[in-house]
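Take a look at this single chain in structure tokens; it is the form predicted alone.
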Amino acid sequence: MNTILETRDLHFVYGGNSPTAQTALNGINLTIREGEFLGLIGHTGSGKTTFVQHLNGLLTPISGQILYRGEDIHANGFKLRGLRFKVGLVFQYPEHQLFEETVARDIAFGPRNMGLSDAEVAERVRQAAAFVGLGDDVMDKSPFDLSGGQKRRAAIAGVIAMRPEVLILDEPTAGLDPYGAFQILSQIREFRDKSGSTVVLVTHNMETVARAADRLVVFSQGTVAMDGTPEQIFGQPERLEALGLDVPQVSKVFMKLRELGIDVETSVYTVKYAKNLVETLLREGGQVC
């Protein structure tokens, strides 16, 4: 895969030289390929929402490079808002940027900022609405009147209505319920598969960044702690709650397996993976490796 973006020594300080200074990311050396689905995990505080906000300019850094497809977007003549259009952000609760009079200017509002033609902003909201599952009964009502769920897939409609090359995701499950924020992740995930977009999770949880993430970046104060396939990352379960973490549910039933001295992998992470693994386990009577 080509690389899309990469940090570079990148370091970051709220506060500046005031005596409450707080350093947020203290040299992060980082690359995201085109088409990976990256979950960013970590405990809060340890700088995945600092990071994100670097990406496509909105925070600048007290040192280190952003580099969107080989470029420095800090360079001289580096074009930021062009940048924003392709790097698209979801803030954590994003439906703390609808602001517009109905869900369909809502969405709208990107694609016009382009500066695309009438029917084109038209098509782009259809179809991000329908994307994210938001009906036409919807479109002409305030933002403001829908559920939660529905704000949550108008903002992130109106993120995908301006096509992004990377679509980054800080936490767009927070506070919905397990089937609610199940539909979302399903929909981020069918949006990745058909568009061929790069998707950057932020999440604390561990059952979603599981089903999803293609590979995992762990964040400990400021740092990248660990980086790898999700196999990988939730393998070393000791060294995820070392650094605050837990892991997925069923990764700790197959942990507690192998404490009763039943041969197992500890490194499930999914139930369907687990399933899988059940099944080997009752064919070959009680051993899988």
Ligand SMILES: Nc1ncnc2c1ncn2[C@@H]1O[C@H](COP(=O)(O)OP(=O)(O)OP(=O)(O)O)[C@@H](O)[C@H]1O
Contents of the next structure:
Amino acid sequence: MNTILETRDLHFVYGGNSPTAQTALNGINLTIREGEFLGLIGHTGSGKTTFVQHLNGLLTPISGQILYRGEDIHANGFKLRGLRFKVGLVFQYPEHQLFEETVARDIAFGPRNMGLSDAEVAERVRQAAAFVGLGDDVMDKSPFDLSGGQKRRAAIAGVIAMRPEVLILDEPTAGLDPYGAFQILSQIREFRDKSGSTVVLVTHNMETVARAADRLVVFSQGTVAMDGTPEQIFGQPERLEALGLDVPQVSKVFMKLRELGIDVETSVYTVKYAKNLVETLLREGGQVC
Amino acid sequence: MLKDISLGQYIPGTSVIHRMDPRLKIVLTLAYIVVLFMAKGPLSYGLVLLTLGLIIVLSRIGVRFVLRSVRPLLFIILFTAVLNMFHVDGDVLWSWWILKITRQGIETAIYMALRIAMLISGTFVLLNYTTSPIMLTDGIEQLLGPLKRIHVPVHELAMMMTIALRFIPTLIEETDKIMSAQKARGADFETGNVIRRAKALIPMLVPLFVSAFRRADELAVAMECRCYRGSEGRTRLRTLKLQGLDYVAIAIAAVLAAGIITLGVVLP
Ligand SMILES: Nc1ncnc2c1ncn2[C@@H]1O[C@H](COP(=O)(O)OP(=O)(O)OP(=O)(O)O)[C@@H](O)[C@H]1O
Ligand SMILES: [Mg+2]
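Alternative state: the form predicted together with the ligand, after the form predicted alone:
Full complex below, order starting with the chain above.
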């Protein structure tokens, strides 16, 4: 797979030379490959949000480089604004950015900034709304009259409508009900599968990330602490715990089973896989129960 | 970027200046300003400089911050100084066409620049850097207390000020966040003519106002839930009371003020 985004020794400090200066990134080296679904996890304050804001040039590192398809995005002559259409970033609580008179016009804000024709904009808005499951009936409403979950969808659609090559979502499911969160996540996956975009998902929810991501990166105090497939990461529960993180609940169940002397693998992290495993075990012999 | 505009620039600390009664600090700052304008000649200016130095050293905030307080006004200071330099009559040192520089002019310019710089840095150290906004409004409220008799809603005004100060950083942060979010969707705040730029602000202003009103609403409800009813019968958690430290400060300030006035007004 081709590398689409790469960071080299990224450092960032909030509050420059004030007495309250705070190091947020402390040398991040990361390569994001085209088409992958990357889950970014880490304890609160570990620098995830700061990091993703570097990827589309909203924040400028104090040292280090960000390369988009091999080009330094802070080099002279690089068009940052153009990059933002290719690297779409959905902020944490994106519903606070809604401003237009109607939902449709709000979703159209990004595509219109790209300078597309009206017909093209309308088509993209329609498609983005369909992706996030917003019906035609809400499109002409004021975004301020929607429910919290609908607002969130509208805001996500506003970024999807730009058809970014890389879609970055900062805790898109925070504060939603479990079913709503599940739905949004499925829609993001569907978007990925249909468009072939690269997705970076920042989240605190291990269940979510276990189900959706091909690769997990764990941040700790502004550095990359772990990087690997979900199996590799969730196979090291002690390390995760030391970094202030949890493993998915099913993994805990399997670890407990192992402690009880039952011979099961420990890197089980999705309910589906767990179900198959338990069924096989039960079929093989009654030693489990 | 917006973070660099600091309004309530309180620098937390435990120095003697930090611990002084805010009411006293307000009064002493006013006194400092009055005395500063009575200074005249090198000796009294020297003593004011000494006073300022003492305050800065005692407050234990770096000289860097003191200089930073003066920097935004550097242009005005220089402008006033230069204007004065050409304006004052006296022994001519240099002249060209209608312009002339006099010895007295240079002196006045130097004193003027010093005065403004000392005025700003002194006020900043005493009130901005070492007094938290809450303490400051507390102090103002109590100093203005007597006005309550003529039905000035002092407490309400102070409360409004406290809330406003408290929410300035929050709103700045919010503005930053919304701007970033809109930039991520390709909003362009930096280029184009005036009309274009004003239009470009709409995607930022609407969410900002919406959230400010939402916050105001939530805060009002939260205050009412805790039975806030204005100043009527309200007691305070921390009543301000002058401590030993404050009396020492008064004594030192009095001696210095007497010295400056003597050197500046009486002697020359
Ligand atoms: N606007 C800011 N000003 C000053 N410091 C900040 C700011 N934003 C974040 N920080 C600090 O930078 C560090 C990294 O913050 P960041 O928001 O990137 O963490 P995070 O991993 O996204 O956390 P969370 O999971 O809670 O969202 C933290 O220590 C935080 O206190
Ligand atoms: Mg975050």
